[in-house]
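Form predicted on its own, single chain, as structure tokens, below.
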Amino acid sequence: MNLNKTTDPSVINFKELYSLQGKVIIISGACGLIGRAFCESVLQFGGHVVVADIEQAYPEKFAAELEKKHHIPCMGMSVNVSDKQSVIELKNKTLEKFGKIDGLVCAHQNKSHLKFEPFELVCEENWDTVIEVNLKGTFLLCQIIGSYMAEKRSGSIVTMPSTYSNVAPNQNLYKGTSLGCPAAYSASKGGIDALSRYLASYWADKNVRVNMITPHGVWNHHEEQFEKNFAQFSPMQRMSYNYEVAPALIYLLSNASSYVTGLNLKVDGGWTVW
């Protein structure tokens, strides 16, 4: 980005700052609830999306659907984010198709298989699985794709910690429901938060910005009792929707946030205010 050294805002096209026209954005976990909203928003702002997800999510099929709808070249690829060779292949295939990488969004996560498991009963295998996918996966994506950006001296990385890497879960939220939040999830997301801050400082002089988005309470056909509980503890008295998270991504990927790095942008309806 070429910056204007000026105090005159009238010479700045503020609307254009949000454009992602021609930018190539890799999104891990792209077929998930929030990932799909991220893909849609990036394409609406003119960017190319690399849909990266596990094979069972059919990322190639989703990428083809997006390309047909928006008439913008996309790419889908099955990736195991906890496997270094798989991530290297993701980088190489993206460069083969598009010739560059402008943004990385780490939207993958694993916690579902621990949803009902009390801390006292968590086995090491389940703990390791969550840490491997969430934290190690973010590490590998940032190391391999972020290093490319640092060499090119340009890029934007957006990671996703959690409300529960900022505050502890309110156990009353889950009363009367079958839901819960595993300790491994909080621990892995806390690591992502710390890693992101580290990289924001580490790559700042390479013109690679590293920021975070922390959503909370994103509705996905939750149990009625959970929705009622959530409303009691949220200042906005409701859950959020995936499309409400996506505008934050456009800001952080685009030139509109050219002087922003190390930020944890909370889209949590004020949950962490109290």
Ligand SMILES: NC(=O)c1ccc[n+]([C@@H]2O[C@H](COP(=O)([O-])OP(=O)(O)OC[C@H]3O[C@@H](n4cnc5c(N)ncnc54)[C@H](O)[C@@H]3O)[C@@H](O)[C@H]2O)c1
Contents of the next structure:
Amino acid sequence: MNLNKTTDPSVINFKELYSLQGKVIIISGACGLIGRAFCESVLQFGGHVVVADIEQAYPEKFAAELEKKHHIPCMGMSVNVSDKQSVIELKNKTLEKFGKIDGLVCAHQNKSHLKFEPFELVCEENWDTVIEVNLKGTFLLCQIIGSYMAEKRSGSIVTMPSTYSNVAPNQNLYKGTSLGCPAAYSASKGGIDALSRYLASYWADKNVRVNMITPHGVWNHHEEQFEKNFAQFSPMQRMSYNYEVAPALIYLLSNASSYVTGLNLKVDGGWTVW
Ligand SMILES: NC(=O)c1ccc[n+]([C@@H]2O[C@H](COP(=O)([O-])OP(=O)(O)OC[C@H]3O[C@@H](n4cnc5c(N)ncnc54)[C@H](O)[C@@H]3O)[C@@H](O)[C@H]2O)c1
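Compare with the form predicted on its own: the form predicted together with the named molecule:
Full complex below, order starting with the chain above.
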């Protein structure tokens, strides 16, 4: 981005700052609840999307649907973010097709955390899987794709921690439901938060910005009791929708946030203010 050394805001096209026209954005976990909203919004702002997700999520099919709808070239690829070779292939194939990478969005997560195990009984295997996918996956994506960006001296990375990186889950939220949030999820997300801050400072002089989006309670046909509990503890008294998270991504990927790095942009309805 060419910066304008001026004090005159009238020479700036503010709408244009939000454009993603021609930018190539890799999104991991792109077939998920929030990932799908991210893909749609990036395409609406003119960006090319690389849909990266596990084979079982059919990323190639989703990318083909997006391309057909938006008439913008996209790419779908089966990727396991916790496997180094798989992430290297993601980088190489994206460069083969588009010749550049402008943005990386780490929106994957391991689902096994939804099976609530009391902390006293957590098995090592489940702990390892959550940490491997959530934290190591984010590390590998940042290392392999972020290093490319640092070399090119341009790029925007967005990672996804959780409110549970900052505050503990209110256990009353889960009363009367089959849901829960295990410690491994909080621990992996706390690691993502720390890693993102580290990289924001590490790559600041390489023009690679690293920011975070923290959503909270995104509605996905939850049990009625859970929705009721959630409303009781949330300042805004409701859950959020995936499309309410996506505008934050446009801001962080675009030139509108050119002086923003290390930010954790919380889209949590005020959950963490009280
Ligand atoms: N939904 C929420 O309320 C909420 C709240 C806080 C944080 N988050 C975070 O936001 C991000 C997106 O959440 P979501 O609700 O869309 O999750 P989701 O479970 O709907 O989607 C996650 C996606 O990650 C993919 N994935 C799983 N393992 C993978 C692997 N090894 N390699 C590549 N992809 C893999 C899944 O196939 C899935 O498509 C996650 O990091 C999540 O932890 C979500």
